[in-house]
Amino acid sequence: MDNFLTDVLKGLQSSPKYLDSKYFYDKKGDELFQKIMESEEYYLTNAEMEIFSKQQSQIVDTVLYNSDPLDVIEFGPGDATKSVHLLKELAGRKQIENYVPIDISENIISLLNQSLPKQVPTLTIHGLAGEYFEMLSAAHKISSNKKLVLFLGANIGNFKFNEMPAFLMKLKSLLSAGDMVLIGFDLKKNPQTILSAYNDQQGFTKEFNLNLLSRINKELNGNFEIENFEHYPTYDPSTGACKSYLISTKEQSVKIGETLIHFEKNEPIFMEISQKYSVKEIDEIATECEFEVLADFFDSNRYFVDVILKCND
C-alpha cells in the first residue's frame, strides 16, 4: 500500500503526469483485461494462442536441446490459457519438473493454485505474488534445473524501446549458462490493426484504464470524479510506439489522502506503452544483450512473434 501511494504520488505530481501500469491488475483489473484479450480487436491473444497451441510441439524441441528437464518461470502468467499447452507437452515428455508462475498479482497466484492441477495433474507448482526481478531470485532457491523463463502476450511492450536492453540484461544477469527465455513480440503492421486493438467498441480497455482511477479512490482515499476524464490511445507507426493516456476533460483537482492534485482541462495522464517491433530489432537487440536466438515462431499472419533466446557463457 505505502509504495502504491508513492507511485501514485510520484506520476501524479511529475510533469507530464503518468501512473505506472503495473497497479491496473487488481481483482477487477485482472477480470477486464481477460475481457480485453477476449474481445474482437485485440488480435494478440488469438495470435499468440494459435502459435502455442499448434506449434507446441515444435516449440518444446527446441527448448529440449540438451535433454535436461526444465523449471518453466512465467512473468506474468495471467491465466496460463497459452502457456498450459507448453505445460501440458513438457508434462507429456516427463522434461518438466517445477512450474513458477510470478505474477503481482496474488489473485493470479491463487487462480493458477486453483485451475492449473486440474489441467495438468503432475505438475508441482510453486506460485509466487511479487516483482518480477525479486522473484525470480526466490526461484532459483527451488532447484538448480535449466531454466525456461516465459514473458509472454507482448508484455515486453510495456518497455519504450530505449528501455528493452536494460530489461534483458538485467534478466540475463540472474539467469546462467543454458538458461532460455520465451518472449513474445507484437510486430509492426497496419496502423489502424493495431490502434483498434486498444479501443475496442466494446470499451473494455477504456473501463481497465479508468479503473485504475477507481481502485485509488477505494485503496488510497482518493476522489477522482471518473466521468471527467477520456481514455485516448495513439500509435506511431515509425516508431512502433502505442500509448494508452486519460485526458482530464475539464480544469479539476483530486485529493488524494491529504494531497491534493490539479489538472488543467485536456491535460493528460501516460497510462501505458505497448510497443511494437520488427523482426530485424528484435535480433539487433538480442544479440546486442549476449543472447543466441534460438527459434521464431509466428501466428499465420505474421501479427506475432515468440523468441526462444539463450543465455550464453
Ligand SMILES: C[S@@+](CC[C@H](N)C(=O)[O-])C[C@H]1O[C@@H](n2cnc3c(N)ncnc32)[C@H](O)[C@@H]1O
Contents of the next structure:
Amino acid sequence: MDNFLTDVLKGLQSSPKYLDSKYFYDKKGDELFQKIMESEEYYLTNAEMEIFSKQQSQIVDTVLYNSDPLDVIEFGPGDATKSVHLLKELAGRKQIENYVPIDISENIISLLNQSLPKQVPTLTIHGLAGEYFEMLSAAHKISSNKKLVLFLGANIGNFKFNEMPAFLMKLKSLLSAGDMVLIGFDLKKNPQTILSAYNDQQGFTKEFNLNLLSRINKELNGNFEIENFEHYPTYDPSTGACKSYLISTKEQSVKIGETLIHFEKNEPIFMEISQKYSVKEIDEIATECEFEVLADFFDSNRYFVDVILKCND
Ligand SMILES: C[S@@+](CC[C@H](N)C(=O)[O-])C[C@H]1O[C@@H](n2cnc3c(N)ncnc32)[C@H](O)[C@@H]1O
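Since we've got the form predicted on its own here, give me the form predicted together with the named molecule too.
Below is the whole assembly, all chains and molecules, this chain first.
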C-alpha cells in the first residue's frame, strides 16, 4: 500500500503525468483484462493461444534440449490459460517438478492455486504474490532444477524499447547457464489492427484504464471524478510504440489523501506502453544481451512470436 501511494503521487506530481501500469490489476482490473482478452479486436490472446495449443510439443522438445527435468517460473501468468498447455505437455512427459507463478495480483495467485490442480493434478504449485524480480529471488529457495521462465502475453511490451535490454540483462543475472526464457512478443503489423486492439468497441480497455482511478479513490482515499477523464490510445508505426493515455476533459483538482493534484484541461496521464517489435529487432536485442536464440514460434498470421532464449556461460 505504501508503495502504491508513493508511486501514484510521484507519477501525478511529475511533468508529464504518468501512472505505473502494474497497478491496473486489482480484482476488478483482473476481470476487465479477461474481458479485453475475449474481445474481438484483441488478437494477441488468440495468436499466442494458437502457438501454445498447436505447437506445445515442439516447444517442449526445444526446452528439453538435454532432458533434465525443469522448474517453470511464470512472470505475470494472469489466468495461465496459454501456459497450461505447456504445463500439461511437460507433466505428461514427467519433465516438470515445480511451477512457480509470480504475479503482483494476490487475487490471480489465489485463483491459480484453485484452478490449476484440477487441470494438471500432478503439478506442484508454489504461487508467489509480488514483483517479478523480488519474487524470482525468492523462487530460488524453491527451485534447484534447470529453470524455464515464461513471460507471455506480450507483457514485455510494457517496457519501453530502450528499457528492454536492461530487463533481459537483469533476468539473465538471476539465472544460471542452461536456464531458459520464453518470451511472447507482439509483432509490428497493420497499424489499424494494433490500434483497434487497444480501443475495443465494447469499451473494456477504456474501463480498464479508468479503473485505476477508481482504485486510487478506494484504496488511497482519492476523489477522482471518473467521468472527467477520457481514454486516448495511440500507435506510432515508425517506433512500434502503442501508448494509452487518460485525458483530463476539464481543468480540475483531485485530492489523494491530503495531497492536491491539479490538472489542466486536456492534460494527459500516460498509463501504459505496449511496445511492438520486428523479428530482426528481437534477434538483435537478444544477441546484444548474450542470449542464444533457440527457436521462434509464430502463429499462422505471423502476428505474434514466442521466442526461446537460452543463458550460456
Ligand atoms: C496483461 S496480463 C497478462 C497475463 C498473461 N501473461 C497472458 O498472457 O494472458 C499481466 C499480468 O502481469 C501481472 N503484472 C503486471 N506487472 C507486474 C509486476 N511488475 N510484477 C508482477 N506481476 C505483474 C498482472 O497482475 C497481470 O496478471
